[in-house]
Structure formats: structure tokens, C-alpha cells
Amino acid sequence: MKSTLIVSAIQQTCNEDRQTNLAFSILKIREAAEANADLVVLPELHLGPYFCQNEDPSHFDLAQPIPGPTTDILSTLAKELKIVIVSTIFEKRAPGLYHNTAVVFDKDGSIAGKYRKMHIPDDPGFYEKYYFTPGDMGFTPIETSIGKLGVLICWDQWYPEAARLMALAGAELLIYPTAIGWDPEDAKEEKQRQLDAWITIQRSHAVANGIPVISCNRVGFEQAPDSTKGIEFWGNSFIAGPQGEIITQANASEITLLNCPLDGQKSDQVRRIWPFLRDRRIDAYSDLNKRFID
């Protein structure tokens, strides 16, 4: 990684057409370019609402293909910026077969690679599982010009399996584009109990594997389909060092563009003070390839 990356995390909503959404999260990426930025992070699923929160056979029109008109345009973007971004998109790979995929762009325009959603939820307001196909290009860093990213996606976040493979795969940096919130008639203590566990959790990420991490959430209330119910996206969007430090963070409702700088050395000096990846006892751990040890 360089010796001093600028990194950026767009926290936008994304209630609008596709048009409109797209063409606020490309004016965010240029005030990202002109502070110097080397990396920029869109929410999950950027392009619109989020459609998963009921099963409408309609809602597979949404996808394109990856290279695609989307990718396109932000291809031709990063060229211009010389910016790395990192987007998601809802993947058409072949008819009946979608995918919730990152991709990332490099400096000069060129896919660096792509990374498909590998955790699929399915729970009430949150149902992929009837949109998305597990992804099936496992848990690898995408080589870029700024150094090896490791892109994971939302409900990957709670996993620290797909954390710690990023990092023994050579992964500098942990990346979550996320749209995730609340359910608006939870108690403000239970809403306050799922934020801490979400920030404690990949903040742990960072801790456990000595890189940094972040965390690009979505905010504003999203109302379901044929319902007065919804979610209430949840910002907080973060970015935190290698010993899980939180060097820059959103709150819950604002529109705002994260950037700090990262120490490119920082890493490495954590690592020798805190060596958990000398000190795993990987002839033991045998049992983490079972569903349940009975």
C-alpha cells in the first residue's frame, strides 16, 4: 500500500431513480477527487432503493450486465479522476442467475476485479436470498493500483471468516458497502444494542487482522412496497485503523463524504506488536469447516 492512502466513503441516500442516484454519487466522487483522494466507496446497491424488502419477480429488471452500462460510466469516471471506486451493482450474469457484485475500478478506467456477495440474508424486509445467488469467486483481494483490497459486501460484515481469509490472502484494507438499518418500531435501546454490535464487529475486524476498515452505509427511510412499513437506514458509515481505532465516522441521518488519510506503514508496525497471525494454532482449527460440532 502507498505510504499515505486518502481514502473516501460516500454516505448518500439512495430513494431516487437510478439517474438521480447515480448522478449524486458521481458528484460525491469528484469532491472525493478534489481532495486528493485515492479510493472512494459507495453504499451497497447504490443505483436505487433497496429492492429486497419484498419478492417481486419485476424487481429482477433492475440488473445489468458487469461490463454494463453502469460500469461504463464509472469506468470512464475513475480513468478521468485517476481515482480507484469501489460500487455495487445487482449483476445480470446469465438469465436466472443475478448476483449482488462489487466492483472495483482502477486509475485508469480498467475493471480491477469484482467480488460477489458470498452471505445471502433472508429475513423480514431483507430477502436476497429469493434476488441473489451466492457468490462463487470466493474470498479474494482485488489487486489495484493503491495496493490489495478486500471486498466484502453488507451481511459479510458479521463473518469474521471472510475478514480473516481477506487478510492471510493479502488484503491491506477491509471494504463493506452496506445498506443495512432499522426496523422504525424497534425501541430506541434495542436500535442502540444492533448499531454497537455493528460497529463492534467490524471494528473487531480490524483489530483481529492488523488492517484497516471501511464502512460505507446507506441513510433515510426506505418505505416497502404495497406497505406503510420500511427500514430507516442507519448511516454511521466509518473508517477505522488496524488496531480498530475509529479515525472518521458519520452519523445516523447525514448525507456526507468520509476522507481521512491512512499510514500505509501503520499495518505492519500492529502486526509486530500484536502477531495473531504468528500466534494462530491452524493444526487445531479443523472444526471451522463443520455446519455445527455435535
Given for the second form:
Number of protein chains: 2
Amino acid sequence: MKSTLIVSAIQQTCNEDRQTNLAFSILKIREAAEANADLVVLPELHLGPYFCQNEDPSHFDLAQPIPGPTTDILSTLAKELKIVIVSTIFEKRAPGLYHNTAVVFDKDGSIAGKYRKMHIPDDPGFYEKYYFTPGDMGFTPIETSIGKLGVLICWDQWYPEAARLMALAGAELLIYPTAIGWDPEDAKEEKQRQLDAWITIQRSHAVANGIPVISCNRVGFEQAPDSTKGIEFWGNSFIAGPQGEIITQANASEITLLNCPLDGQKSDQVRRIWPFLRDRRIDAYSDLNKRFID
Amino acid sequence: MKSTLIVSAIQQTCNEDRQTNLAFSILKIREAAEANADLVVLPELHLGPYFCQNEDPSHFDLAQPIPGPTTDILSTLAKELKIVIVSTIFEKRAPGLYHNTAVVFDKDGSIAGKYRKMHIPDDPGFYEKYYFTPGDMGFTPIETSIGKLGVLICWDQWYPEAARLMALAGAELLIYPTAIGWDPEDAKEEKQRQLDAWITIQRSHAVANGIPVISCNRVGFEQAPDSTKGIEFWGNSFIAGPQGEIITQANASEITLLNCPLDGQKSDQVRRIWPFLRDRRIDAYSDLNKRFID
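We have the form predicted alone; now please give the form predicted in complex with another copy of the chain.
Below, the chain from earlier opens the complete complex, with every other chain and molecule after it.
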């Protein structure tokens, strides 16, 4: 990793007009580049509304191949601005085979790599198991000109296993594009517990592995089709250092460009005072491969 | 687990006079019992000062067998008060074979089980690898009359693997007796980052596994032998619910008896809204058994 890496996250709304959303993302990527960012992260599936609030076969029309029209645009932009971009695309891999896929563009415009979401949720309002085939590329960091990026997606953020596997494979940074929010009908206290839990678990991945975390969420209320229900996306995108310390954080409702420097030497120092990797009991972890121990 | 479980943690100092320390612990256990506690947790190695600040062969004289004199006393007390007690003992298992061992006494005074610390630290001021043979009993919850207890010890708290394995084996509660503190020479900001990281990672185990966490630390400054250095034990013992929400927390310096009820049905509810165990990619976790992926 460079001695100082400037990283950005774009917290934005994702409305019906996909062209306007992408144009807005590009505007913000340009702003990040003007602020000398080496890396910029977009929210999960930033091209449009979170379409998994219902199960509708026509939504598969939203998917694209990789490379495809959106990656072509972002590839050109990455090259022009000499910036690493992390995007998430509804990927059409083959007829009837779709993934929720992060694509990383290097500063030369090439696709440095992709990551297909491994943990797929399915809850009321988040019917992802219908749309997304679980990833089959494992937890492999993406090698770029600025370092090895451990890119994971949303639901993955609740799994310490995913973060650890990325760190063991050499990830120098964890990146979580996300689309998560509240059920507006939940009580205020429950909303706060959910948000706190979400921040806590992602900060803990920084702590456990001694590497920074970038979490990028969307904002805005999106109504479910044919329903009065919807999701109030809770924003709170943040960038944390390798002790889990929050460096910069957005609020729950505003469009925000987060931008901060990361010290490329800090992880090495933190892992000296907290040498967790040294003491892992790899002789005693085999049951992690089990569903449950009955 | 009972529909309501009342749990306690005793944050205390651990001075040179071992009899006085134990007498004080017993006084506080009696207070917890008067407050109807079902379970009470003592800090790690609560009998005396944290002796791992240097390497001294004579310190092995502090070890005891299990069962032994201290467990006999706590066993009698558990039976008298009908309370589950979690103690941590410097265990002499055989000549030249010592462990850092948690012992759980059930309400009938029996030893319900023990746990030998699996992850052993070794850092300036914390020379535990000299004293403690790494545990060989794995991550097995201890079955008691009040539920299955996932007892882990101090350094274990930094490992999501340990918490997960306990949860997969049916633990309904995670318990961390601890002796952790600051190097007084560290800057204030560094101290705050360390404390925040320690709280964050333990709360994250509650979140990831949907079960409550009890963390019990000591307080007070303890000077290292033949040195001007020492450790300022940072207290901050806490009890968190299954979303990682802190229910009650002590401060950094005061002797405190924490006491609160836990809702025995809450974990089941939380795991319904966040069904993380359902979606673990056990087909893709085998590298967790590796030291590093070169």
C-alpha cells in the first residue's frame, strides 16, 4: 500500500432514472478525483432503486454483462481520472444465472478484478436469494496498483469469516458497498440498535484484522412496488482505521462525499501491538466449516 | 435459557493479599445473590495481581489444581447461594504443565465444567506464553442449570473464530473474564482507541452470533516487579444484549457490581430478523484453518 492513500466513498440516493443516477455518481467521482482520491467506492447496486423489495421476473432485465455498458463507462472514467473505482453491478453471467457483483477498475481503466457476493440475504423486503446466485469466486482480494482490496458486499459485512479470509489472503483494506436501511415501522430504539450493530460489526472487522474499512451505503426512502411499505436507507457510510477508529462518517440522510487519507504504514504498526494473526488456533477451527454442532 | 436470567459481573481490584481479594469477591457474590442473580462472573485470575508482567519461575507457586483449595471455597458458596459462578484459576495440571482456566460452578455447587484459555498472548507486560500452555479442550460451551455458557478468556475476545465456535456449539451467552489495561505511557488518544476497539470487538461477537455478552475486567494500577512500568487496568466491564446493545457498563476505575436481567427469548427473536447462521458459506471457509494464504 502507498504511504498515504486517499480514499473516498459516495453516499448517494439511487432513483428510478438510471442515467441520472450514473451521471450523479460520475460527478461525485470527479469531485473525489479533484480531492486527489486514489480510490472511490460507490454504494451497492448504485444504478437504480433497490429492486429486491419484491420478486418480479422483469427485474432481471436490469442485469448487464461484465464487461458491459456500465463497466465501459466507468472504465473510461477511471482511466481519465487515474482513480481506482469500486462499483457494484447486477451481473448477467448467462441466461438464468445472475450475480450481485463488485467490479474494481484500476487507474489505467482496466478491470482489476471482480467479486461476486458470497452471502445472500433473504428477508421481508430483501428478496435477494431470488435474484442473485451465491458467488463462486471465494474471498479473494483484488490486486490493484494501490494495494490488495478486500471487496465484499452488504450482507457479507455481518460475517467475520469473510473479513478474516480476505485478510488472510493479503487484503490491505476492506470495502463494503451496501444497501441497508430501516423498516420505517420499527421503533426508534430498534432502529438505533440495528444501526449501531451494523457500524459495530464492520468496525470489528478492522479491529480483528488490523486493516481499514470503507463502508458505503445509499440514502433515501424507496417505496416497495405495489405496497405502502418501503426501506429508509440509513446512510452512515464511514471510513475506519485499522484499530476500528472511525475517521469520517456521513449521517443518515444526506448525500455525502467522504474523503480521507489512510496511513499506509499503520496496519503494520497496529498488528505489532495486537499480533492476533500470530495466535490464531488453526488447529482448533475446523468446526467453522460446519453449519451447527448438534 | 430461563425466560429471564439475572446476570452479574464483579469489576474489582486484585491486590497482593490473595485472601483479602477472595474475601472481597465472596462479599460481592453475596451481594449479587441478594439481587437475585442467577450467574456471577469474576475477572480473569482474580485471586491476585496480574503476575504475567514479568517471567519469574517462582510465580508457578501461585498455581492450584482443579479441584483445589479455591474451587472448594467457591463450590461451597455456589451451593449455599444457589448461584452459578464463573471463576478463573491459574491451574496446575501436572508438574511443568499450567493453564489459564475458567471454572464454572453450578447452583448445586458442582463443577459444571471448565475452559482452558485457547489463545495465549505474549506482548511486553503480558508474558502469558511463559506461564500458560494453550488450552486443549477446544471451544466447548459449559452446560449448566441456567443454560449453555460460552466461557472464553481475555485474549480470546479478539478472535471472532472463538465466539463463532461457541455459538455453533450452542452457547446461549458469551462470557469473557478479562485482565486488560493501558500502558500509562501511551497517549490519551491511543488509550481511547484501544478501549473502543476492545468494546467494539466484544459487542460484535454478540451481533454476529445473536447472543448476549458479559465482559468482566479488573481495575487499578499494578506495578511490574523491579520496574517503574505497570498496567492501568481499564475496567469498563459490560453486559450487552444479542444485538450488541450495551445494557450496563462500569467505568475505568471504580469497583462495580454490574447486575441486569437478560431476556431469554431475545436471541431467538434477533436471529429471526438477522438469520446469519442460515447463510454462512461453509463450503468456502476452509482457508480459515490456514495461518496465511501466501
